[in-house]
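In the block that follows, a single chain appears as structure tokens, in the form predicted on its own.
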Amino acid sequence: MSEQMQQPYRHYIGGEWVEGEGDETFESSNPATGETLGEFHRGTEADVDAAVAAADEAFDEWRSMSYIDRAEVLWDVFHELRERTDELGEVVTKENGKEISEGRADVVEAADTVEWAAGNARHPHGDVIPSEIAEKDLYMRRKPRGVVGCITPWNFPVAIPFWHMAVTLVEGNTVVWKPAEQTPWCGQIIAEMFEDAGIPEGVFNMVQGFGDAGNAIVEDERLSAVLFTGSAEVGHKIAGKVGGEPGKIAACEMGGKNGIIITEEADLDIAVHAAVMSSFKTTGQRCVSSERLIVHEDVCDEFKERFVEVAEKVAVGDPLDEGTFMGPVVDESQIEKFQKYNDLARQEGANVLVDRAELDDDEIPDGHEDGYWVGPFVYEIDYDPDLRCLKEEVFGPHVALVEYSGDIERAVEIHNDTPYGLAGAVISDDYRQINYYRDKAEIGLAYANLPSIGAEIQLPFGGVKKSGNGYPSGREVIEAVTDRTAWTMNNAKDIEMAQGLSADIKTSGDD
């Protein structure tokens, strides 16, 4: 066993795994069985000002690499997720609780990003612009901003974190990560990864730990920006304590309340795809999963029908068991959460459909009566402006039925009722309604004929209203991540004429 792989797990500093200033630590378990997977050391204040100034004094020589030689050590670590895709996905399964399939299909979506990254290092990086003075040069060229700070969620803990630090990396900064506490077992595999590729000291460091942890991050003046995927509880203050610095950037992305639109061109086989897919895949605990789905009276009847069936059958299990559809939540805390808005929808005047959040003991995987199970709940609902259960995100299987009449007006009306806006998708035959809904659907993420599910690295990744003040991943990181330089060159001899006017200096006296 290597000295890094001794628990507790230590912190990545400065090129060394060190235990940290505090003394506490703490543990990660599996939300199928509640096995301890691990025990690491919790992140103080100090260990946080400690990875900053060894990240700070290892920008200066990092930065003056090329984009190639950066893009190297990515490289590396693009193999390594490829090579190890079932044996990390399986970690992620077990510290996460997401069923087999979309654990594997983390580590792909980390491969993916890191490939694109890495790829992106021989591509342009800035502009030649044409200048109204022919004997001028004018461009435009990006510079790394310095020490970024990266804080990152549970529910894809390998994918997202390679959104905010491959790209960050690549163009020249350095990294100060904090995973989330729930699956600190992954970030020390990414952190293992980025040593075994031999990034120079200082350039990556991790600390695990709690909120204070990662708001200690947030607060150091040293660092240039921000990037944060999470609750918009917690992205709103971070947005708020670093959007007030001059020179520093936050970038956001924090979730949402999403909806699916069936109109009554929709082709039914798709719809019923489309909604299963987005409300139960990964336990409905993604931050593009639709927790409304919004369906035109003249096919609600068999939609609903449709739906509640494969609701009701829909595989609950072992998430390590191929044929398991939904796993666990991934800790008691959700599980509260799941039924404080079950309970609320009854307020408001749901009427049930599918109440499976308090799983039979049979319909539990033998040996995991420690996990955290739950199962789809589902309610239809008269949609009303003041309906709390369908405004605020649940982050669980929790989803509501509403008809609506009348045109697509009326559904994106409907649909942008919330103070979210990430993500969505319409359901139709007809490409007026799905022009309509591209056009005035208040999101940042938009589907028509598919999930509300899904991303793609090339693409922004994030929302508008209270879901979010940027795009933390892919190509939108560099936004955040670099300055931008107006460069002007004159290439002629006499500067009067570079300049395009009088360049005769004046001076007192003269006749």
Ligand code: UN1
The other form holds:
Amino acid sequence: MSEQMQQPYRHYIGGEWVEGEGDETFESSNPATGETLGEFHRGTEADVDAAVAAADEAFDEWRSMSYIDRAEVLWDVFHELRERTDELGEVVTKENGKEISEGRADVVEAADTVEWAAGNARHPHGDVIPSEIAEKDLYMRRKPRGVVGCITPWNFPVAIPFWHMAVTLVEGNTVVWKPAEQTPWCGQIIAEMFEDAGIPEGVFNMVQGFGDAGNAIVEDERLSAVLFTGSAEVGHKIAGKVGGEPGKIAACEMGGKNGIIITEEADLDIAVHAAVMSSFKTTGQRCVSSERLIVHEDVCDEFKERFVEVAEKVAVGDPLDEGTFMGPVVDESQIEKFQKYNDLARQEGANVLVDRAELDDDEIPDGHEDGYWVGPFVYEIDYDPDLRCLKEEVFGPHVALVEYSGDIERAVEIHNDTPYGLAGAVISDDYRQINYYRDKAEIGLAYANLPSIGAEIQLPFGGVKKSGNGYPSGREVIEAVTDRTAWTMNNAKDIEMAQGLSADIKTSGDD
Ligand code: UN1
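May I ask for the structure of the form predicted in complex with this ligand now, the form predicted on its own having been displayed?
Now the complete complex, all chains and molecules, led by this one.
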């Protein structure tokens, strides 16, 4: 281990591992055991300033390289991610608490993203458009915007950073990245991968730390765009600040209060499976997790019985154990929020169907007593537009079952009655119901006969309403990190031929 890799781990700025200007450090810990995983320097405004300066300086040379050469660096990272999937997947699980197959899937998703972004370097990157005038060529060319700030969450600590950074770098921008303070170890490994891949100094910079460092990124005048995935509270501030500045772009994705509609035409095997995956995978801590199941009265009793049966038994436990379905939540604040919303649902009239919110001692694996354990909390409640428990995001295994009667129009009305609009699903064998949902559900990611989770990089990933503006991820990230030049060129040899140049120029004194 080189000196640079000794703890406390450092920031990566301008191609160097640096301690930074502050004297504070912070620790990362395993949410399943409470064990400390590593100590990290805590970034300050001065560190962000140095990182942005390095990124700014590196921009001109990086943007002048070919797409293919820039993508070469990313291909090296791709191979590392593929070769080290098991090892890195275990780090994800230890730091974030998601069960091990999901830890590995986080890394697989990152590799898929890098493969897609680097592969794009050999694809057309603009448009050739016919002109009204035969001698004119019209092109749309993309060019990088400059220094891009990336602020990423803990729930996909490997995949989401690559959603932000892979396309951004291939397009010729430079990056200042702050990983989530809960998952700095994943950040450290990703930075090492970029260094090993030989990324030119200053092109990729990482500052570890908390919201104050994130804020310094957002406030920095030299940034041309900020990509953010995380809470609505922070995202709206960023969108307001950066998005309000001329010439700057904030692309933010900020969670949801996602729902699944199960119609009278639903295959209930699919419905139960989709609902369990959507509500309990990642212990409900995906921005695309579903917290509302909107079920037609004709099938509600049967669905409820079957869903409750699984929720009672779903395996909560050591996330490194292959038999676990749900690991712990990431930290104490997640438990507090979960309990707060469970209490709120009770106050608002919930009939609780499954209450494993606080696990019994014998359900907690040996040696894991200090972990942040919760289990499913499932309730039924009569729909009322004033209920907060049906509108506010919990980010945990908190699930409301709402019965509806009538047609798909009524179900979609209930589904759309939240300030958010990220993801959702409809379970039905009737294509008219499915198409109605596709067209009228106010969401960015819509699924039919599937869970509300599981998006792939080839599609845009983002929402509407309070869930976000712009796309910090998925295919569409390219729109946030590139400017467009509308290029017009005259090919006519002489001025008579060149329409657009040929208007008579009248001068005073002319007849
Ligand atoms: C998130 O929920 O924060 O669609 C990201 C999915 C994953 C990514 C989720 N590909 O479930």
